[in-house]
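Only one chain is included here, represented as structure tokens and corresponding to the form predicted alone.
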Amino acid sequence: MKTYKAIIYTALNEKILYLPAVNYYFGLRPDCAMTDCEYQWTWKELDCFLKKESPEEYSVFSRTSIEKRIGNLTHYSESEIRNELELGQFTLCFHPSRKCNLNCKYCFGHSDYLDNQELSFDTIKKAIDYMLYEYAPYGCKYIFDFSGSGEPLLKFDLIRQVTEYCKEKRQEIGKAIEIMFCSNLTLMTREMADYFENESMILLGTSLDGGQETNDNNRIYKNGKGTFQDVKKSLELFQNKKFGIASTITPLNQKVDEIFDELYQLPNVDCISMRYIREYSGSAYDFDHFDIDELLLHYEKLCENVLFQLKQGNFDYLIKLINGADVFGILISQNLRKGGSAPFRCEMGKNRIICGPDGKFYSCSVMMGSKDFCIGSLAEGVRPDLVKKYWERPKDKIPACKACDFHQACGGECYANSYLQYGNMYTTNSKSCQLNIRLNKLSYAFLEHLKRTQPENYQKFVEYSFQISNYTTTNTALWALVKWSTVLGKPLSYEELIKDINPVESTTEGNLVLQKMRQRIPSAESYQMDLSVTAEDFPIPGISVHKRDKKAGGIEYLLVYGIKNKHVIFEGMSTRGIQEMPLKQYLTNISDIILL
């Protein structure tokens, strides 16, 4: 008789049961007497146990058979994932400068594979155009990331040039484009601060490894002086601009709870991202010198601090953990949705690529310059034969991943880390795997504890997690208005539209769209289409309102060019070009509401 592994463990005073076969966890009753252990149970035994020890979660889980759940996870269609990612957010990375005014103790900037070439504006423009029009023309949002191996503020004039160019492109395609970079901020001037303060397109980050004592032990000037006070002064130059803080966790300082709390107190901080050092040289900073038990104790303290702050009404404490690229924050957000499978560790070679100063494309920003990570060039484009390996799921290719109980919750070993440590992309680091497993287990316990002890805050977090998913796309009302007005030859300004459209509630968005249309066509009105509509009814293009279900994303706006032979000619933000659909089918499946 078929049996299933069930892992029972205790963390944060919560007893959790994890089912590896379906990547699903259950919070058990606090008085559950089962010993922490691994069990092999038949489904009948599991069914009986869960019904008793986790009745609420069981009622949700049992609506779908375990066989179907397993089938959903083991079925992998590369074409389906490709299609989904093609319509998503895309990131193009650059290293604007290879130079830096600091001398951080663990810097990888002197690695052999990184050259000293400087990036030109001409190369950047060509790479941006390639991303927008050839590599990802159907993407719903674009990020141009200037965080690299040097200090971006050394290229302040270049950043201004690129910003103006991206504004032109944003107006042209009607989609969100953002520029982001992480600076050490020590070169920030009043002039620079004023410029960044008024540029909503630019997202800023900085690097700090904790409070002054912690940070100044690692991040120093070439004369040995620490940087903390200068970075803090730069942060204080801003009024409204918020910063993400990137913190490198090393074996010399594993107190993630204290680091997070120290950084949380700084002004104008939007999110805090703590990530582990990439160091495999055998030095004191080497990743293998981490004490996993000690590190997990501090993560448990971090969880306790977050839970305490939430109880005090400080929801912001949790938000700053999950808003960025923090290792643990990502797991908390990811594991809020149970029963899924992480197909990849990251977007490298797929929705995230990098262009080097020589015009060559690479799959990973960390490995820019390495021939083994080169995937094409501006002259030939990204080559399918070179990116093929990045579409193979690491956990399907690496034996250690395939044998791991948590392989559905993990996208596999980081290709760059494996290469830097072992010279290939497919060798796992046992300490990294152990850390990832234990952090996943801790995130399950954190979420179950929050749900059990603070249900209102748990629900607030669930709602917030769905809200932030909208950040990775462009508001379709914004796109439709820009495209519609451009077709008319009377373009509405993207820059002005975004101020009104993005903050508006979806319930009033339709009225606002109509108001904006009336700025160009005073007679614009809302109509209901039926089968009698003809080409003569479309003297100008219109905007169609597609009311999707809430799960699919609410309301979507489409550009309708007209009617031809009882077919609707239309375009959506993520449709692959202009589409034709029979009028009856369009009215039934898409929309019968038109703004014209």
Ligand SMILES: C[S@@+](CC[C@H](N)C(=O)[O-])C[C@H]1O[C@@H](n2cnc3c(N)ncnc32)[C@H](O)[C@@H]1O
Contents of the next structure:
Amino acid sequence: MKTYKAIIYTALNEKILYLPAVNYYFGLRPDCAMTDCEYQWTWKELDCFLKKESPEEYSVFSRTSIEKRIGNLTHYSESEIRNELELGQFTLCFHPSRKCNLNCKYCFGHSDYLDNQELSFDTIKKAIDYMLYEYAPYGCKYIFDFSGSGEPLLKFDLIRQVTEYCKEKRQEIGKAIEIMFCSNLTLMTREMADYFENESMILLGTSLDGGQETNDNNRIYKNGKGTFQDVKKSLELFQNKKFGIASTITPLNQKVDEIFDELYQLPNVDCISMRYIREYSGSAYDFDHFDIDELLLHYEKLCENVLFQLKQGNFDYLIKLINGADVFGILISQNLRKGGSAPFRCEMGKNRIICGPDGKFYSCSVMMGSKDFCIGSLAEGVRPDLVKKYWERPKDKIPACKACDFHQACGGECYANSYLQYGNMYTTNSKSCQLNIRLNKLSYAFLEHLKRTQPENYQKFVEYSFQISNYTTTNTALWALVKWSTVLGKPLSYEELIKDINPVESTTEGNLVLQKMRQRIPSAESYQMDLSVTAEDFPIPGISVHKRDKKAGGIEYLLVYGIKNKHVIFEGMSTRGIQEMPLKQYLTNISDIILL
Ligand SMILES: C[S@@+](CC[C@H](N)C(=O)[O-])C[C@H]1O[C@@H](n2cnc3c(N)ncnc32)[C@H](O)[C@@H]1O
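Alongside the form predicted alone that was just displayed, please also present the structure of the form predicted in complex with this ligand.
Next comes the full complex, this chain leading.
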């Protein structure tokens, strides 16, 4: 008879049952007497146990059969994923400068494979055009990431030039474009700060490894002086701009709870992202020197601190942990949704590519310059034969991943880490795996503990996570208005529109769209279309309102160019270009409302 593994463990005083086959966890009743251990149970035994020991979660889980859940998890269709990602967010990374004014002790910026050529504005423009018009023409948002391996502020003028270029492009395509970079901030002047403060298109980050003592052990000037005080002063130059903090966790600074708390106290911090060092040379910083037990104790302490702050009404403490790219914060957000599968570790070679100063494309920013990570060039584009491997799930390829109980919760080892350690992208590092498994387990316990002891905060967190996952795309009303006004030959400014459109509730959005249209066509109105509508009714294009099905969610605004031979010619952000559809079908399936 078929049996299923059930892993029962205790963390943060919560007893949890994890079911690897369906990547699902259950918080068990506090008085559950079952010993922490791995069990092999038939579905009948499991069903009985869960019904008794986790009644609420069981009622949700049992709405779908276990066979169906397993089927959903094991099903993998590259084309379905490609189709979905094609409409998603895309990132293009650059290393604007290969030089830096600091001499941080562990910096990968000195690696041999990174060449020392400087990036030109011309190369950047070509790469941006390639991304917008060829690589990802149907993307819903674009991010140009200038973090790289040197110090971006050494290229302040270049960043200003690129920003102006991106504004032109944003006006042309009607989609959100953001420029982001991480800086050591030590070169920030008042003049630069004023510029960034007023430039909403630019998102800023800075690197700090903790409070003064911890940071100044690692992040130093060429003369050995620590950077903490100067970074703090630079942060104080800002009033409205918020910063993401990138913190590198090394075996010499494992106290993630203290690091997080110290960084949380700094001004203008939006989120804190603690990530592990990538260092395999045998030095004191080597990843292999991490003490996983000690690290986990600090993560438990971090969880306790977050729970305490939440109880005090400080929701922000949790938000700053999950809003960026913190290793543990990502797991908490991701594991809020139970029963899914992570197909990949990251977006590399798919929705994230890198352009080097040589005009070559690479799959990973850290590995820019390495021929094994080269995936094409400006001349030939991204080559399908060179990116094919990034579309295969590591867990289908790597035996250790296949055998792992947590393989559905994990996208596999980072290709760059694997390559840097073993010269091969398809290996695992047992320490890194152990850490990942234990952090996943801790995140399940954290979420169950929050749910059980602070149900209101748990609910608030669920709602918040849902909001931010919706927030990343370009608002389709904004896109339609920019496109519509451009086709009319009387463009509305993206920069002006975004101020009014983005924060609006969907219920009032239609009226707002009409108001904005009236700035160009004072007689614009909302009409109901029927089968009698003809080309004459469309002296100019209009905007129609498509109530999408539940799965796609919400409302999409579409640009209707007109009617030809009882067919509607239209375009939406998700239609992959201009479409033609019989009027009858359009009225039934898409929309019968037109703003004209
Ligand atoms: C290389 S720096 C470049 C951007 C900028 N100069 C700065 O300091 O933020 C980007 C980030 O990489 C991190 N970093 C440097 N070497 C690293 C390594 N070996 N492993 C992991 N992160 C590293 C830095 O701490 C910093 O947060």
